[in-house]
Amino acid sequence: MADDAVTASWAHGPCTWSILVHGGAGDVAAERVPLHVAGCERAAAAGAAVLQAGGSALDAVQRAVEVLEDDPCFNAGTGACLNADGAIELDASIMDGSTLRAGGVCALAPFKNPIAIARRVMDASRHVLLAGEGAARFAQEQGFARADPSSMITDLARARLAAAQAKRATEGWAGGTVGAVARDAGGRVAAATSTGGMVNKLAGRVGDSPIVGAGTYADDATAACSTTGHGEAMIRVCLAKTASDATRTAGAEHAARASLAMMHARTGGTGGAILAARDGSLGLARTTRTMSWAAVTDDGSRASGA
C-alpha cells in the first residue's frame, strides 16, 4: 500500500522495556508545540517510572494517560473540548494484551480522569464499555468523584467551540487525543487512550478511542496501538487492530505507516498511530501537520517530537 499520505514517522529497535505516548494528531499552532511535547514528554517518565520499578505495561500505560489528562494542554480530562451544548462528554478505554481483557467508558460526564474510569470498568465489572448516565453511575459506586465542570473546562476549549459554531462545523481538535503503549519486562504489551472527541460534536456522539479495535487495542502475540485523528474513519477501519496484526509481517513504524496510508486511501481520513510490538520495538506514523510525541526505553534512551 502506497503511503504517500504519511507526513511523518520514527521507530526505535527492540526494548526489555518501553513506552511511547502520543498528545495528538492534528494541526498545532507554532508557539504551542513546545507544551505539547514537554507534556508528553512529562507522561512517558511517568509511565517509565512504573515499568524501571518493575511494573506492568497495564499500569504504566495508565499513568502516562493520567498525566496528560491532568494537563490543560490536551483535549482529555481537563481541557476537553466541548460539544453542540458547550459540555464535556469524555471516552476513553484500557487494554491489557497479556488477557485480551479491556475497559471503557464513553460520553461520560466530567470526571478528572476517564482512563482509571475505563481501568476500573475492566476491573470490577463483567463489561467492556459503559455509556453516558451508566457509566457514571458506575464510577460513583465506585468511589469516583464527579467534577465540576468549570474546574475541567477551559478558555480555550470555550475559544474553539465558539469558532466552530460561527462556522456552523464540527471540527476536530488540534492537540487531540491521548495515548500510550508499552510493553514491560515480562514482556506484556497494553495500550490506553483518552479523548473528549470533536470540538461542536452532536451531544453523545462515540469516537474510535472507547472502542476496542479502532482506537486502542493490544496483544501479546502482535502489538499494542493506540490511535488519534478522524475517529470515525478510523472505526471504519478498525485501525488499532489493523496496525496492530501488520506488526506480524513489518516492524511497528512499517505497520503504522501502512495501515494510516490504507486509511486514508480508502476514507480519506488522517490522524496518527503509536505501537509498541511483541519484542519492544517502537513506532510511530501520522498522516496531519504534528502529533506530539515522546518515548523512553529500558537502555536510557529518550526521544520526542511533533
Given for the second form:
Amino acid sequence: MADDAVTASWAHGPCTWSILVHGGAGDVAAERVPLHVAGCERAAAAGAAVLQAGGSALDAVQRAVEVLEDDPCFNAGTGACLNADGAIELDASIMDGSTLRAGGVCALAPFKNPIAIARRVMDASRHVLLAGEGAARFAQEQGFARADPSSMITDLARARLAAAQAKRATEGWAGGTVGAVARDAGGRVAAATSTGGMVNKLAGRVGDSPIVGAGTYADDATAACSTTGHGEAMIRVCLAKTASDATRTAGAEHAARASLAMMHARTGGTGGAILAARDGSLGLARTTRTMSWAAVTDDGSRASGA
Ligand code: ASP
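Show the other one: the form predicted together with ligand ASP, since we just had the form predicted alone.
So here's everything in the complex, that chain up top.
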C-alpha cells in the first residue's frame, strides 16, 4: 500500500536492549516542541537506566511512562486533558510480550500514575481491563491514593477545553498521549501507553490507549507497539496488533509506516506508532505534523525528535 500519508519515520538496527518513547502524535505548537522532546529524553533515560541495570522491559516501559505522566506537558497523568464536563478521565495499559499478560484501566478518576494501576491490574487481579468507579475502587484497595483533581488539572488543559467548547469543536487532540516500548537483554519486549484521551470527549468515552491490540501490544515473537492518534480509528483497525504483526515480514519502521498508511486509507484517521522488535531494532512513523520521541540503546547512543 502506498504510504504517502506518512509524514516522518525513523529506525535503529538490532540491539541487545533498547527503549523508545513517544509524547503523542498531533500538532504541537513549534515553541512547545522542545519541551515535549526534552520530556521524552528524560523518560527514555529513566527507562534505559532500568534496562542498563539488568531490569525487565516491562519495568522499563512502566518507569518511562511514569516520568511522562508526572510531566505536566503531556496529556497523561498530571496535565491530562479535560472531558466535556471539565473532568479528567484517564486511560492506560501495559503488556508483557513474554507472557502476553496485560493490564489496563479506562475512564479512571484522577490518580497520579494510571500506568502503575494498569500494571497492578495485570499483576494482582483476575482481569485485563477495569473501568470507571470499579477501577478506582481497585486502585484504592491496592494502596493507590486518589488525587485531588485540582492537583492534576493544568491551566493549559483548562484553556484547551475552553477553546474547543468556544469553537463548538466536538473534540480535539491534546497531542500529548505518552507511550514506551522496550526490549531487554533477555529478549523480552513490553509496551505501555497512557493518556487523558481527547479534549472535550464525552464523559465515559474510552479511546484506544487502554485497549490491548489498539493502543498497546507486545509479543516476543513479533514486537512491542504503542500507538497515539485518533483513537476511534485505531480501535477499528487494531493498530498496535496490526503493526506488531507486520514485523513478521518487515522491519519495525516499515511496519509502523504500513500500518498507519492502512489506517489512513481505510478510516481517514491519523496518528503515530512506535515499535521495538524482537531483535531490539526500533522503528516509528507518524501521519501527523508532530510526534515527540526519544530512544536509548545498549551502546549508550541516544536519538530524539518530533
Ligand atoms: N489515542 C488517544 C485517544 O484517542 C489520543 C492521542 O493519542 O492523542 O484517546
